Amino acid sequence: MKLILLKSNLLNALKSVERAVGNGSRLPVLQSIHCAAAKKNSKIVFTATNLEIAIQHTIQGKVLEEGNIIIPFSILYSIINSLVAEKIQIEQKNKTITITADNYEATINIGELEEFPIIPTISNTQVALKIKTEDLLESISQALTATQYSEIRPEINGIFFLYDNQQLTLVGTDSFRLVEKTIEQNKTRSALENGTSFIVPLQTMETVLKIIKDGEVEILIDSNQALFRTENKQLITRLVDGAFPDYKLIIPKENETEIFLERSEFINAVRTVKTFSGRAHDVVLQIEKKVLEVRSAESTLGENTYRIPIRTKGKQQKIEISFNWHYLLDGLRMYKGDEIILGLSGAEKPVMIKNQEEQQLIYVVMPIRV
């Protein structure tokens, strides 16, 4: 193998595949990456895997000699990241590669090709779903807001994807709060059957957010794997086993009372009063007539109250309800609109947060039961 590459292109590829490089505790070769170069199309493909996910990044370069090699990732990345020169030459010589750039030269021992794991492929090669990258990434980011890793319930250690009625819905939950984001029909193209669903691991979703940037994403699935593919990147992952909870049971179908208030002021109120929330991380909301009181108290610190004017719709009732302030702020920050709506049905029932401008997004949070 003999290649001439631009540093910027090579560094981008290494940064992409880095997230799939293994720690090598079980299989040392997982600390290396596979590099394949073809003269026909001048494409160089870099691949890394930790056996849970595999990432491929393709770049253009001058391929003087074709080949396939296994390169230790950390030393290659360290060298390329430190070089000032933009043009880099990589040449294989028996069991080593030589990296040359201006007044720099290094020789690296390479691994055994046959030791590198076989990268799995998707059996269903038909493109299942196409969506603009910005729409997918926004939806993933919003769904991740309500998730955290659980050893007790592995079925919620992922984002639930549901394609139904020509709409794609993403759902995340940690059992204390839930996000449902629906992507409208005109923003997706799909060959999936109605009712198709699958769960993508949280780690994979976080990686997709980091490495996929522009253009359009294709998503392919089979019985136990999913592939996210763009023009020059591919990420293949195992799917989460098990059935996702029937989350529709958590989302209130109707709310007895709806509270309308300014989102930015509500955020400021929670951020201010949380100072006295102590270890319990709780703040109390009290709704009475046209005022929402946000307060917290801690016996060794004191107490404080922030009052916000509100409009109400539905049943007029005095409600006092406690929340984890982290969960409350997470939900409020997801939205962009000026006004927020709180849907309430009692002190111990789930509370829905939404706004009129973003009707495809719903955040549900459980109150703290005192």
Given for the second form:
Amino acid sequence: MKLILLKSNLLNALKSVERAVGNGSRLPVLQSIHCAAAKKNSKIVFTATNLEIAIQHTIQGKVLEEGNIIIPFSILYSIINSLVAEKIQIEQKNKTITITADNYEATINIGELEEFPIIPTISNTQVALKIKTEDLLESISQALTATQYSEIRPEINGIFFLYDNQQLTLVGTDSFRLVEKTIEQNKTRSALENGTSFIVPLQTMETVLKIIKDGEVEILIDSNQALFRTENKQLITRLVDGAFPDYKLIIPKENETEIFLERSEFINAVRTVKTFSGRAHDVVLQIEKKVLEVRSAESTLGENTYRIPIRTKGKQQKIEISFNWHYLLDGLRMYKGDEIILGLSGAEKPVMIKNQEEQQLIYVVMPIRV
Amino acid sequence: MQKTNLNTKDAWSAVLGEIETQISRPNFLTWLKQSELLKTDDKSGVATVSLPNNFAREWVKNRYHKLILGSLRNLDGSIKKINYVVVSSSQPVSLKKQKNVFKPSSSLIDTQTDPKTNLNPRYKLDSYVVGQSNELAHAAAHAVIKHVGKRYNPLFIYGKVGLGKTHLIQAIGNEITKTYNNNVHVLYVTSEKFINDVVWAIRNRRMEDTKKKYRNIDVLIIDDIQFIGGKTATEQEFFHTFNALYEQNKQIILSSDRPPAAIPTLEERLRSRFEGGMVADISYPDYETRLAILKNKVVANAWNVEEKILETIATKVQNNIRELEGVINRVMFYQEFKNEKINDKRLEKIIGETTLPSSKKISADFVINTVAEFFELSVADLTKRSRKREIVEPRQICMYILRDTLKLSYPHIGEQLGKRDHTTAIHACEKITKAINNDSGLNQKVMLIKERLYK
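Having seen the form predicted alone, can you show the form predicted in complex with the partner chain?
Every chain and every other molecule in the complex is listed next, the one we just looked at coming first.
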């Protein structure tokens, strides 16, 4: 194999596949990446896998001799990362490769090609979903807000994708709070049947957020794998096995009382008041007439209260309700609009946070029982 | 090739054992460690092998197929093809599919205690079995529900552990909430919670909050009140709360394991107040009540149990309803999950395991002494050759207890009670066993004697 590559292209590719490089504790070859070069279309494909996911990044370059090699990742990465030269030449000689750039030369021992895992393929080659990258990424990061890795409940260690009524809905939950995000109908194209759902592992979702940047994403699925694909990158992952909880039950159908208030002020209130919250990270919200009181108290420190004027709709009632302030802030920060709506139905019931302008986004959080 | 009838598990470990020697250790651990042979189909000659993920599937299919097929065929010549499938190795947790994850809300449903009143709706008055032993307490409960705060205030219920005090007082609370449509504010607390509240209030100088919490209640129910004895500050706070509620004709319901007079460290002024209302006791249930409790439980759970088993349990477990329920639960466990037929021996064992006999060592002499003392006789009276009625019965009871609790042999029992013949002992035990279920007076006597034995 003999290649001439642009340093920036190569570095990009290495940065993408980095997230799938294994730690090699079991299989040393997972610390290396696979590099395949074909003369026909001048494409060079870099592949890394940790046996959970596999990432492939394709770049253009000048292929002088075709070939397949296994290169130790960390050595290659640190060399390429620190080189200043623009053009880099990689040439294989038996069991080594030589990297040459301007006034630099390195020879690296390479791995056995036969040892590198075979990357699985998706049996169903029809594109299941097609969606603009920015829409997908925004929705994923919103759904991730409510998730947390849990050892006990593997079925919620992922983002739930549901295609129903020609719409794609993403749901994330850690059982204390939940985000439901629906992507408008005209923003996705799908070959899926209504009612199809699958769960993508959290780590995969985080990786997708990090490596996929622009253009359009195609998603392909089969019974236990999914493939996320853009023009030059693809990521294949297993799917979470298990049934996602019937999350619709937890979203209140109607709220007894809805209160309207300014989002930035609410965030500021929670951020200030939390100073006094105890080990349970609890702050108390008290709604009475036209005022929302946010307060917290800790016996050794003291107590504080922040009052915010509000508008209310629905049943007039005095409600006192406690929350983990992390969960409140996470929810509030997810929205963009100026005004936020808090839907309440009593001190023990889940609370809904929403926003007039972002109807497709719903945040539900459970209060702390005192 | 000879065909051996190995089961799939053994066959697969044989195959793995063979392959392990041919490939490197990391490769073996990574690709084959979690594999399994799911099934072999003799007719079509297809074996199905499961692998933990798609990577392993691709790898094994492409690299080790020949190795695996070869070793499988050594064991079973009919295999021609292998299917590789992915079976995710995620923990069995994912099998609980329909479980609701929304813990904070479901925990409300799980524990079922009403956060406002602290009452567990499981305790209902309808499910409370009334017998001779708890008639008075039950009647008082009904009166209290009808006339909250007016009739018997305070209502003080005492009885030994596991006889249903908590059930009764919680049932009163639930019934009041139901009857008065939540317009009456009921609060159930254990005395421990009350003590903790007072201690917290003192430490944080928030006494006012605690006062407010307890004095704005219409019905205050405190369980195991005996524990506040000796805790001066708590007693004092309780005294004031008590007075405040009492003056406003609010209902107070208390339970304890002994009558007010027998709580040693209780202050005099509290004791007299406790005794000022209605003191009702719950004593050991008689045979019929025990049987009724068991039957209720069986009906409520739609279990299928032989009548005879229930009768045996009711006869054997006498002192504690909780143990009674424990035994029937275990019987059901053996019957349903282990699919075991419950015979007498098995039942005996379950009862023995569930009901903890007092750790005290009881000797035959001690039993004889206690029986004699109970009937105000001398030991000599019991052992001498008299056939007076007032001596024969105590003697027979004594034999019965020796047999029933100490499991002595009949000849030995006869020996102990005046060198009598073993047939006399057999006759006595049989007679009492029979009579005890029909004669509540006799049952009561036996129970009281046993109580003394284990005191």
